[in-house]
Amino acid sequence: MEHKARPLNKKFWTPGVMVMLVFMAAGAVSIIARFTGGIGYVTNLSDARPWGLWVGVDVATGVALAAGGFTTAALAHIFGRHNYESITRPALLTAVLGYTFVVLGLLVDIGRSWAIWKPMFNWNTNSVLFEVAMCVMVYLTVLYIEFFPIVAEQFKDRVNLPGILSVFNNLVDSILKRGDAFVGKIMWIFIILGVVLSCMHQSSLGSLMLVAPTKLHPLWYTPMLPLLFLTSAFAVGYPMVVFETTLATSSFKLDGEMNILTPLTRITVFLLGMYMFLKIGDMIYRGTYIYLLQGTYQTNSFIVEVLFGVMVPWVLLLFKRIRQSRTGIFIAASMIIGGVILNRINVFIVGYKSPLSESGYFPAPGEIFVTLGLIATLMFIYRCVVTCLPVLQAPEEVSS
């Protein structure tokens, strides 16, 4: 039964919600500690490793997992998919969260955050760095842009402004209305903006690591190292919005849209096929597969993110029992969702070593507590949001 995107009517304040509050309580103060104590005082980091969990995680893996946004986008609108339609509220959502938790991450990780801005203004068109800041800046920007209907669905001839506000109402609802009719008329300007954008700073978070051949273990350090983060990122979107479709289907008590899950698994097939091809072949073309018996952490780490996170979910997945199972594919999403996590904890963390430096990183609690708090702080918002707009497809509730 097709069902319309509605606000969901239910219970809020669930023992799940309260667990995020501690979490949320706990980031909150870490992040206090870190403005008020200096990165020093929450981090282990240090001038041979200037960067730990935060970019690693809260930064690099935020953005790959935040790429079902433009696959999803690019797949219902771009190639006239629109049985997908269903789906993209969602992973619009998941990525207007996901890059707004990037942007959080940077400016608790960059030492001087009220800088943030510089870039727009001081070009340095030389620098990789340079193009990611843009590109997430604009992309962000974006975003918003393409979930105004949303909210303008909501909200537009229902404005109800409280107290003295009220005299406003004629002139909010105006801008709903007008916005969202100037919106509809050139989103496809954005759909294609944000798939482009996508493109260019996927690629290019890569790039960064190619400054460092003699820092970064030969695993990982490959001229290929842009095109493995595009083609992990394309491969993980689908995966990426199987798994929060799941989660949120199960935690609201939705239908579960298999319907629609089940051919993405199939595409899933072709793209993470593809990243793994590319992936092995560059490993066997570089005769790196020399370390992978050597036993150390590193090479561990390798192994378990392409056995895994790439490996056994593709091979999972080429059998239909599994793509029309809603435990198997989750279980499968999961795995690749997972892999594509620990190929960027390894690529910035794990792998990087200066080789000036004896001394090992583990995050402090502080860089856990803070990565922990922005996670459960998205995954509340989400919460709020599906409550409060038309996201989720869901049937109509009648009163008692």
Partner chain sequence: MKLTRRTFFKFMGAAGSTVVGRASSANAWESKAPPDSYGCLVDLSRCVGCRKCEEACSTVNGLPAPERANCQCTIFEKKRRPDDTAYTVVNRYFTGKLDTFDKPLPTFAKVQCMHCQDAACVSACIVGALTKDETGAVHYDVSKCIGCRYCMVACPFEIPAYEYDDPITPRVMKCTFCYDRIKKEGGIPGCVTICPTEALTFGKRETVLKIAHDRLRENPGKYIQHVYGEKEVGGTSWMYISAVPFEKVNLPVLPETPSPKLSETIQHSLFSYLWSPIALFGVLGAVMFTSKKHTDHSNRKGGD
Second form
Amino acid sequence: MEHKARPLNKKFWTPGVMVMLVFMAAGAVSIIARFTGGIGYVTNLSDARPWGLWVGVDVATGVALAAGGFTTAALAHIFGRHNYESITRPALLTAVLGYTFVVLGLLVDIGRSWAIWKPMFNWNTNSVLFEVAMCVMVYLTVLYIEFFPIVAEQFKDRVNLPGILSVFNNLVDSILKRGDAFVGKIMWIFIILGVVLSCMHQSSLGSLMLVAPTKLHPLWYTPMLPLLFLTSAFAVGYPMVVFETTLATSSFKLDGEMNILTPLTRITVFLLGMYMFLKIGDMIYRGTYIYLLQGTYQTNSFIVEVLFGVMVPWVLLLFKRIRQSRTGIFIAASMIIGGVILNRINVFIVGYKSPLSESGYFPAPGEIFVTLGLIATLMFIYRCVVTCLPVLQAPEEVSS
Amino acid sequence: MIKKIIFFMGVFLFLMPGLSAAEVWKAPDQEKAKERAREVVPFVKEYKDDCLINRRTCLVDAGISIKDVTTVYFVLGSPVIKKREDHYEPVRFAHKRHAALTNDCSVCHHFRPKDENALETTRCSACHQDSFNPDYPERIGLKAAYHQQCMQCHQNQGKGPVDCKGCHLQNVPDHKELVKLPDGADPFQVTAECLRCHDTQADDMLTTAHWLWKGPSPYTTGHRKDIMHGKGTTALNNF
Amino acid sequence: MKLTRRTFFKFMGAAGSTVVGRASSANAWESKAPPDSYGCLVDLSRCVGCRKCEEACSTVNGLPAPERANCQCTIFEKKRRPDDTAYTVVNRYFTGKLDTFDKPLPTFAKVQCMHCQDAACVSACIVGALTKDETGAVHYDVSKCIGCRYCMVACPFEIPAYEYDDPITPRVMKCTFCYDRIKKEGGIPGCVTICPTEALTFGKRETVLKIAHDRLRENPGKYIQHVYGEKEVGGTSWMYISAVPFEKVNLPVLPETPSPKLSETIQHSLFSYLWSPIALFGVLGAVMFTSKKHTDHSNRKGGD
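Can you switch from the form predicted on its own and show the form predicted in complex with its partner chain instead?
Below is the whole assembly, all chains and molecules, this chain first.
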């Protein structure tokens, strides 16, 4: 059976979209406040607590959850499992949008947003953050190039610019065609490059905290942190695809695609198992299990992260019945995603302790609004894109 | 006529310096102390490393006692200190009084120059001059020597001031330059002008009894019972 | 996906040669501390808490005047940290030590940037806005800064502060070691100049360290036998000696390993000459090539 992605022809303005618009508006107000009153005006950040929700969630979690893009690309294009090609496009779109919003989140978070280009000319190769920044920058470009054929496919031979711009119709059309042909020839480079860059910065995000050995709780601080970040990114890639495919297919009332998702969860069992093995093995090797029952909010957070984010979903996915049930894999995938989100939050926020001052931190409403606003915008644009570009598996107008 | 005017002007010019000199009287001993403070003595490079008991014996053997202390006080305002900073007036150190109280010269005159011809009790600034002299890294500067010596002793003895203003007058800037008031300023303007710089002091004052006191206190009983209000309730210039 | 045999082998060749080149240049982490740099010794037993250093610091660096500069009465009731308006602050601690009259004896402790020999912030800074220069000062160049605040995350002493209220051009604020003054012959940091008891001793780090050890040796029983900052996080330019335990005056217990050592070792062993990404690229290319050949082959067989 030949898969063919098509633009969706569905009603756009649903109540869900309206809710998104409300969050977007709240986020926009908070962003305006941040750029007029300063970071201190909208956040609870302090000298003792320089990184908060925006870094922990918008950046670190955003990058982790966009892992679906490179894991599916690796599976379908590099390891040659072409039957998975139908999920590469939505995963790619998630990655494109995810990384775009990582950059937007960064722009809000860094103090001198206008200076974001400076790392390109001032290199500090000792800095982990430098490497992350470079990788994210290049990877974002790669993602846009990978996405180009989708745009070209939609508009080739039917470029129809409005009004006076219509004189450029032929020009744009030929750019699209030539570009598509050229990109098609060298696409293999970008696909491999995308995977390589992802492996680099997914792991380096973990190395970020290695420079502060006295500030991160020993349950998380380990020289293995980069490897744990990388394996957890591997592990969360397919659950993310399961999660969003299930959401999208039920939201747009499309075919559930269980024939693809079930095999994906089998790979997930292996990847998540590897992550679990490393994480628990590391804990036992370093003897940090002695902290587990201290009962502080940090240790409790670690227990929740490992138990409900890794172990329980792994056990769930061992059962064939669950792997074949739409609800079953959705729940398991959600738990894995929740576990990875919690892991990133733990490493960057919960596990972080300033050595001298009391730095209890809970994000201010302004910070939460910005994060929610960005997520809502991301979902909104996802909906816009799948409505007018060939991303999702189009229904044969019968399956729903 | 013109000659007369010139003559009077001449007399006036001649008298003027005399007049102004007569206006400011200066205490002769204070001038002498200041003069002495301005002296910079040659740096003593080597000192005799006695233990304190030895030192005390030496001083007794040399027959040095309170009777030999002639100067009543010193002004501790050496140029060695002045060239670093000038926040406070130099301390008027009552040398004779301290000598009488301790009755032990070795408390302060803890070492002596190695040169046998030198005075047994040489002055502080002979050994302690500049701070961080790379050739004598552990020899502290004059200002630090004064502060450490005075404050440590005051602390150990439980008497004598250990805060800045206990010994120093503050080098208050000339308020003629700072205060900007129109002629015939009213009380409000005056208070506002003070508050321009002294707002913390004003806040402090508001928490004191001078401001908060609202009626006769036990301490006024029998004296002026008729004062029924504190400044906080009736003052005109209540900013 | 067009992957020709020739381009593929070109890439593999490049990857292979890089791996070989990388292996020969493998080297262990080395300290980047400048030789013959300056240092400063804080003798907590000498500090009398006059806070003149705060005043001098604000004057020299053009910062707002310190809180209650002329009044020591209430300022010590709260514990302060250096912030975006003050590079250095003095705190008072009652550590249980009593004077000769059984009254609790205060210990005053000045806090400022320690100017680590191998500073975590310098290693962390994404653009190299923070550098350890030849004087020993950890120098901040605002023209490079992007405001990511990774330096603040990295600092084990919790020193860099941030102008959170500036929406467009906030700066990281921390002690400069009076870089402009000490790089001149005979220059001394502002706070050191003014200290009335010479609780602060400035000089070459080696000299200052020697003074510290001399004082510990020559005053038996007076000091804790440890120079704080000699070895902490690989050594710092500012060092402390004290008569009371250091953790009681809010100086954190720290390991002797320089903070950046682990992350820099990982980064350099993985990414110098980009050998690992190139190798990974090669391996993935090979996998892609073989899997493609395999599918092409089976397609042809199945299709015909």
